[in-house]
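Single chain ahead, by itself, as structure tokens, in the form predicted alone.
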Amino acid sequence: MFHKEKSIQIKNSASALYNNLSVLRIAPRRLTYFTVVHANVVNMVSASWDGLNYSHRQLQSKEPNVATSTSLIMQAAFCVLPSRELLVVTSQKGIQMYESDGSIMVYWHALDTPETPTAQAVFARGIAAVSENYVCVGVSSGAILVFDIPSKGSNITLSEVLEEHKESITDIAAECSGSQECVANLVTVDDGGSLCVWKSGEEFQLLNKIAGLDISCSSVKLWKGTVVAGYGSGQIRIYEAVTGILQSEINAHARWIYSLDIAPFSGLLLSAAEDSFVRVWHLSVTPETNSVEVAHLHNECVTDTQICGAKFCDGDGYAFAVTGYDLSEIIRYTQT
């Protein structure tokens, strides 16, 4: 179903972080941007669709008034809003927002770090663009920071802080199907496996909280009112977002899941884990009963590689890309 394409080389290898790959397709320019985190650097590659041109850029973690920052980056993700696209980078010190090509930093938000060192690490992780004008970012305290993004310029404001989680945020996802009918349009997950389902607005509204099972939920997606969550146990669980009803439970991987992705137009689901496997599934929702059916379609094994990032390169799931710990390349697969 899928075959391996030519890999894209990156300047540094990928760190072992959840969801350590982000992809942005720039259709008018026939380009795709890829970002992969290595320690305190974001490796960024712009690749032309014909495979002939690649350009590289590296973004350092930044802090005000410090020449070079050693603070580790936890995640880099593209955020697509109707009026603009941003690259959001989270680290141990704060949150940086760039124009999508990485050329200009438009906003910096410092994290509250305690005066005296504590046992609790401080970092930001979990990034999602929600609704018309919001970007949500999770922090290690369990809080979700909601930023209001103007259609242009750097007048970005922190509009709300959502405090429902008790443990570090691991991932955040917004409704990706584009459907306006979905009541729930944001899901947040934490290290204890708890899921919170939200409705965005002037004030974000908590619709449901699904209790954790003391197993970290490392990656989450929201599609057509359905929450798809990947866990440290190697399981994928599928919930109805508003009611929290468990629809299905899949023993998908032998080891810790690091990344999930959904192709919103086709319902293809990608899962990737420490067990060196990437699996492709198909989700279908029956509107009458709201039930979800899952079919397994395809496997790829990246031998002896702890996979840490996997993303579809387009909304139909025609191609996907994979990163692995200590690999200095992005591996790509395309449908045959």
Contents of the next structure:
Amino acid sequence: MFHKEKSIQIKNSASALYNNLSVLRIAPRRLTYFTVVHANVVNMVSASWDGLNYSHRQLQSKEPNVATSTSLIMQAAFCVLPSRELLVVTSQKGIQMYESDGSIMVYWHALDTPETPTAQAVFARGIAAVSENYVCVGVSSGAILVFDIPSKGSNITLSEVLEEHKESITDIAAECSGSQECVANLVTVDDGGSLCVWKSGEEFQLLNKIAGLDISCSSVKLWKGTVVAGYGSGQIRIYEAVTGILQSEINAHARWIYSLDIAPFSGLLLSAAEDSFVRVWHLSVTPETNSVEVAHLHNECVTDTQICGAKFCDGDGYAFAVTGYDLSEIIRYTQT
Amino acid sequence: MSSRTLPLLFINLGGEMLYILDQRLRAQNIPADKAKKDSTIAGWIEEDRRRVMNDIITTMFNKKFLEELFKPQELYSKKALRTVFDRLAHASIMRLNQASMDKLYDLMTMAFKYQVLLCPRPKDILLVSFNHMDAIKDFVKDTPSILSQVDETYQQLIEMYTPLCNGEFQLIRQTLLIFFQDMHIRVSIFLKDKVQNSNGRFGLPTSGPVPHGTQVPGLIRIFSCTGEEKTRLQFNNGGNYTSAIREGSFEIFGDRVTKLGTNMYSVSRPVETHMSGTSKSSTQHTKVNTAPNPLAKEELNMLARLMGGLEVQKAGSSDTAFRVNLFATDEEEEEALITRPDELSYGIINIQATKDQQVSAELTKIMGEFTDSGHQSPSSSSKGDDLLAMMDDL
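Could you switch over to the form predicted together with its partner chain, since the one displayed so far is the form predicted alone?
Let's see the whole complex now, leading with the same chain.
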């Protein structure tokens, strides 16, 4: 179903972090951007579709105008809004937002880091763009920061802080089907496996909270009103977002799941874990009957590698890319 | 990242160090000029080995040192941690040349990297730590004073780590993996056992028991809105997995179940590393930063506080101190030092303690604490000077 293509070499190896690959397709310029985190550096590669041109850029995590501060990066992700695209980088010190090519930092938000380290770590993790003009970022305390993004410029402001989770945020996802009908358009998950479902707006509204079973949920997606969540136990669980009803349970992987992705036009689902496997599934959702169907389509084994990032490169799921701990390449697969 | 990583890193690396030293001390011949009467040679060897192990373990589990270690803090850099272990390795009458120390550290770090990677669940790192602790306890089982220090440390580990959720353990594991990133030194024993490939990377099997709490992959269940199972589908998981086995014990005593963290060395399986070929293809290095690092001072302070707790034994007269070689011959050891690739050198921190006012003030303060706790010292100031001078030599 899929075959391996030529890998893209990156300047550093990928660190073992959840959701450690972000992809942005720029159709007008026939380019795709990839970002992979290595410790305190974001490696960006811009790859031309004809496979002939690759250019690299590295972004460091640091406060602007402070020469020496350095902190480990937890995640880097592209945020696509109707008016603009940003690259958001979250670290132990704070949140940086760049123009999508990484050329200019447009915003910096510092986290409250204590003078001497506390037992509870401080960091930001979990990034998603929601509806017209919001970017949501999670924090280790369990808070979700909601930033209001203007259509251009750097006048980004912190609009709201959502305090519902008690454990560190692991991932955040916005409704990706493009449908305007979905009431719920944001889901946030944490280290205890709790899921919160929200409706965005000037004031975000909590629609549902699904209690965790003490198993960390490391990756989540929201598609056609359906939450797809990946857990440390290797299970994928599918819930109806608004009601919280469990629709499917898949014993998907033999180790901790690190990344999930959905191709919104086709319903293809990608899951990747520490067990070296990337699996492709097909998901179909019938909202009228509140039912889902799940079929397993394909396995890829990346030998001797703990996978930390896997993303589709396009909305149909025609191609996907994978990163692994200690690997200095982005492995690509395309449909045969 | 996690501020609770350092104790686990230290205890596990320390445990590996003890396994290796124990093996080398047993394997190493005592030179003829040290021999006394025939009948006492065996006793001399055994006594020395026990003494070295006891001295190192006593230093490792020094109360003040552990107090500093267990405080919430970021992980040290590789350089800083190497400095701590250099100091620890010399906490007895044993001496190691730089090449042997480098090799010792390579082996320790690759072994623990392997254990962290292969842990089925992040929480199992604690079981690995308990395996090391169990072995350390066995090394000192005949010495009650040290044994009680070790027991106290079990308590601290249990108190600090058993309440953590699995997500927090994963954060600890991720922090450790960043520390070990890009290290692919080939270790003979690992190569022979086929757990490491010739490119230095560890083999991750897609077979065997799944971790405790995980199901064997292969089942898709669909539920109706009333919660009843509607459909059951099977899929091929591409591996050869079996059900989880029983969970190891997280108490002071108990069967840990996992073999990770137990002693893989024995007198008949000598320890070797291969230095060639590791630097070429598999590793890509971040550019070595030669600019002076303003954060180094911060780290030096932390290091000074930590090492203030490591009381160093006097070197002793020349006939009681003896050298341990991690290589088969002295010539090999010399050769290893010369041919070690640059990017793999550890660059020990040279703490110019006597010249740095701030650091020396810190150290004097710690020395003052030492005297209060009842340690013998002729006078606190001269002991302080000794310590500063010794740190300059590192």
